[in-house]
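Take a look at this single chain in structure tokens; it is the form predicted on its own.
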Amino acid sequence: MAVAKPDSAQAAPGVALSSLDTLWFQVAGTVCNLACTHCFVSSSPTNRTHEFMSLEQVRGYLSEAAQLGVKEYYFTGGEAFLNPQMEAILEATLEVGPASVLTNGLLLDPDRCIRLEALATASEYSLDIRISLDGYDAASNDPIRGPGSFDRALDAIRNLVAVSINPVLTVTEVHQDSASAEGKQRFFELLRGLGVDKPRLKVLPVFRIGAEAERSGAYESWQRLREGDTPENGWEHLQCSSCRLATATGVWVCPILVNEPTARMGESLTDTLGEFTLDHPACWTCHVYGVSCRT
């Protein structure tokens, strides 16, 4: 894709919050049982930049979100299921709206999957589980995500299928062929081989921040948005025009920029309903590649 290089002297544009449709929770902070080499928030077993959210904290944001008209809820980390209150948090969330969990799958043993199915069955809202992989075999996945992670993720998918939960497979373009027609077909075949009748796949670009900046290099100086880049139809294709991210220490504009102090917008959701300036290079990726972490 040919992309014009903006004038670095221009100011960055601002994006207004058109409506708060989606609320994310950094429910496990930056604590993870893996240390993926492309992780844009550098999550790992030892990264305590952001801590676990408590059930009480999540309930507080859920109450405020209901008043503001939020329609769906997403949970990420770190590894969401490391949070010891995660199932109680999901139960509380499914009382008010649909929930999606982003996970590496390593903690989705048969017993937990049975409990997740029970939560889903008891709610009128949907529960989606999104499993992350970065290759269609161990040889391509494990150098990125860690030894044994491929086989354990496949076990998680089998466990979900066994209780009739159809997971979404999320992959990044860390391998260039992941987004190709052939690459997607290989992922679909992998899922069908695990018993998934209706495979679902989401492919995301990599963000050259955090661990990924060390692996493949940081953004070039020209990879930033400037006023002249504003699309004719505005910025509604960006998720920050309709989402916010709650953490244990306040609310950020989006899940991508949770390690950026300037992306923290306030203590409550109500504090964060104003405009955000798109002055981070990751905003450039979202715009150029049409990124949405949502379904």
Contents of the next structure:
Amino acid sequence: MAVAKPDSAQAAPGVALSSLDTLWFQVAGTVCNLACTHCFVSSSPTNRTHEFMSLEQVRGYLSEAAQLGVKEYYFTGGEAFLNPQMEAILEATLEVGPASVLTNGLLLDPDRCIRLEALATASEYSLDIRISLDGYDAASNDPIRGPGSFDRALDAIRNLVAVSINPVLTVTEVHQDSASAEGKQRFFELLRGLGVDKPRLKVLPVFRIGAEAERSGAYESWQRLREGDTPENGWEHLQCSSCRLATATGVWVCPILVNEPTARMGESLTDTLGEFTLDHPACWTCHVYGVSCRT
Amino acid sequence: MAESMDKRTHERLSARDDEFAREYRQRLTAHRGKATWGERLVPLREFREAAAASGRQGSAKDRAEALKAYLRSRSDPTPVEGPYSRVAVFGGIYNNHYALAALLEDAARRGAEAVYCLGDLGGFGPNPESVWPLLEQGAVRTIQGNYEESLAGGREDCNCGYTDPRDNHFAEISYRYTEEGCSQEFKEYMGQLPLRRRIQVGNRELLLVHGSPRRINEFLFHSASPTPFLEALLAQNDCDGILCTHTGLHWHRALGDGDIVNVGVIGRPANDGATDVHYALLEERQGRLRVELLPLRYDYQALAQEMRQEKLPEEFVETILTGWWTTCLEILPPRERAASRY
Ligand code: SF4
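For comparison with the form predicted on its own, provide the form predicted in complex with the partner chain.
Below: every chain and molecule of the assembly, starting with the one above.
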């Protein structure tokens, strides 16, 4: 295949922050109770690259975020609910804005779901729970997410439905047909079968970094953004033009580059209101596939 | 095994000895003392040191300045219309000329001195061009919605930004129908409408936009628009209130020093099981904005009949007759979605 040679003399473009709308929290660091083969963060039970965030740390960022007028909060990891303070963190967040949690569902037992429902009802703002799955059945899901993970995610969905929380099913395009109209339809059917009468679905592309690089091969050298790639309307379609990621050790540009130390932009949110240089192959995926990790 | 390891996964893995189980087990511990840096596995310390050395750490003064610059109001040359003592503001006609006629009557009866429309004249309902003479007769001051922007700009779609194939299917039907039913003159009229207006009601200066002051197709839903966010919007736009539409659901939040009003739409009901549509009546009382979000009754049976004559989808007709949305529900945040029938 003929591939355009990169002009190495050309610098990577910079993306300005047009407004800080979405604040992510790497709330469980890189610690997970699973070790999915496609995890672009390479999370696992022993990955301490990023540690849990404390309630105090989250509170600090929340008050800064409120001053900056942040519109929505997202929680990810690792497995968010491994963080022992997760529910207190959600309670504090729901006082200032809407919250979404990305989870594999393993820790969503009936009791926790009842507590989550109480948190949701007490707030003026929406609480969204996003459950990850990578196949319509155990045979296609478990080889990616781990043995038994399919059934466990389904249990979580049932437990949420029992307390009237309608989760968003999040699927990556590990299986190529997931994003097709029929693929989506199958996931909708799966949800309906679990008692979800208003099924919601989010499909994400895979990032060939982290564990996924080992699974399907890393990026090639031409898959980088250059100054000349800047679209007419600028980079507003990239989520980094409107998001930042808070971690236990400072603020990163976005949830995708959390394993890139140079993507740490500063200590506080106000330190990170400047431009970021799109000098990473994952930025190429964002641009080409128009990715946003938001719901 | 680390304590965060899921026990049941662990048990099932231990029971197996195939290649997958071996590989997965290895991944469980691969990061002990290590970090992934891009595509390499490096000692944890190396990662942490590199991260600590990256980025800025501003002084308290730097931060205060950055915050101030961020919240600074952007200069806006939009002229201020008014002052009025009472105005009616509505959005999303969606070709519903029955509701528009009812609104003009109702607003006049209630003593509105001016009537403003926040855009989205077309879509959903029948015979797009029939709203135009009413807008002229009622001297309605209109801004562009994403529909007008798309139609005037010759876009292929309404720029509503749906991802669900079913939503896109219905959005396409209604856009194509409206596109074909609009004359070139009507599209030109749409194209010359301003993107925003400013009005003065009593001593309150209000900014009128379609989606939000930032984007024509940004959704401002009640449960997804936190107060601090709305306060920042007011500060950045140097006004005492923002009026918007685009979501189809009306709401009002009084802030410490201003008001945010989503005036809703008159084109279809507010997904609440009632056939009425909604608009806003605004006036100033003792230095504060008084906001009334009024239900508006109109001849919805006649509308449904005309939609059927035009062979518009029965799903749309159902919404008009029942008050429940049947399509484009994916845009709703969890709270608003939970309150809907579908
Ligand atoms: S990975 Fe995507 S979101 Fe992150 S900085 Fe690059 S382009 Fe922006």
